[in-house]
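So this first bit is one chain, no partners, the form predicted on its own, shown in structure tokens.
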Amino acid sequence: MKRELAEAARDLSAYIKALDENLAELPHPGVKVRPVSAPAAPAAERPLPVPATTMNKQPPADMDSLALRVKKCRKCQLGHARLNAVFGVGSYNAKVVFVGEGPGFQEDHKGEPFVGRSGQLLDKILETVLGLKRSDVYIANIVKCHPMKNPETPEAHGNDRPPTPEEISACRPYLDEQLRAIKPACIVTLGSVATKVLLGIDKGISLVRGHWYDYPVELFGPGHPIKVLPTYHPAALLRNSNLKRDTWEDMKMLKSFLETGKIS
């Protein structure tokens, strides 16, 4: 497994290095959520300083309290089956929050999001493309507990399944509270499930990636939207290397936004 991961990381790095810097922008897919473009909408109004280089040593009181609530949560069946609640990891001053679908086997055992092969590839993308570490951003999931096909066998591999609408509904408020506490300028949704849930759409990730959107929930009041950039889940890149080019385009857009505060 380590050799496969190393080969995937080297392949990604070599692929990225060889890509043309002037990639053509895809036509807008026509989803119902209003996309954000440079001429049509200004960038986030508040200034975007350079991301923090170290993780906050102490979480704000509201995040500390929220983490305890998540740990004790039993609002759905996931809370009764999981080994560890997976709250989130990273900087509480982060300007970007990466949101995935839910914890898997490795995350359930460690209590931290994106620590398996997908997580290690995500770390490599952050470092190679954005020049950031895991501690510079914030990483979370739609649901905080491992959705399992068979909850009675948490030690079994290949036991993952997508969260149900009921599980998503029970857990969704926790994510919005995290976003309110962190106050990021943007969210990167990783994969179709996270994108559909956060944008409230029914389009696949291949149709909506490559464009900016406004988060449909006003967490900070009118005039202060959070920008959303959908992209592929790192697990998809491990399965299909042809998706790396699109992911590179998306990360270039994110890098530009974080550096300039402007939508490109």
Given for the second form:
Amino acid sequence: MKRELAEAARDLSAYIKALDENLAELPHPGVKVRPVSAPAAPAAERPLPVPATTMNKQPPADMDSLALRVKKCRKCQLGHARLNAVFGVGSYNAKVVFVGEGPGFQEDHKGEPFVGRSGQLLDKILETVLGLKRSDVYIANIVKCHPMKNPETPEAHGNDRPPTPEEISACRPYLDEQLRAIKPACIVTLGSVATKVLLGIDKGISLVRGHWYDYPVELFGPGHPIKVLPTYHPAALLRNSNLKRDTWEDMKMLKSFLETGKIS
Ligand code: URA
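Mind sharing the form predicted in complex with uracil? What's above is the form predicted on its own.
And the full complex, kicking off with our chain again.
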């Protein structure tokens, strides 16, 4: 027991040290954001759509054709302002899908989720706690295009905002299609927006994290729920270092589930 505790303490301090190592400075044009007159109210301040409960009986979409549909999508205003649609990245055989809120500046430029500082931190967490690379898991977002305060300045930094309920509703079916194609054993929701949207739980992330839930959408028929583990968004860890430890605990729970198929 003493030895196990000593090992856990060693793992935790190695993880904290790895996360504290400098993240790369990412280039950005540094253009100032011009405020828009009436920005949409952020999702966090308005009720978010609750999950659909119906089962889609169609065969799972082919991911490449789905990615093409997302690339051409203009179902909401985000599709008109984005530089690139950000479909998702990783293995189509992944046992776990990480879901964030929506692409930011770096993601919009690259067309790939979690490539900014939050993404670098997510990569470190995957590596140090789970021994996984981003190509071993699947990473996607609730909305596939960059929600901007001012859609006319996609080159501006600091132009991010949370997605609105309308944007979330428009984009939501794409994520379920991705999940139906990948058939993961579990989903990790990163932060409160992804957690609220996927679980319909309207509580702060600090109260919800660290517990397993069933995904309310029956993608694979009754009695085969995907497990959902909410945790903090990596951006929250960049702002508040104290959250690293709880995130470590959550990732340990995930590791145990991935190794044993059982919830601890
Ligand atoms: N934050 C997110 O929620 N998603 C990304 O892809 C990047 C940052």
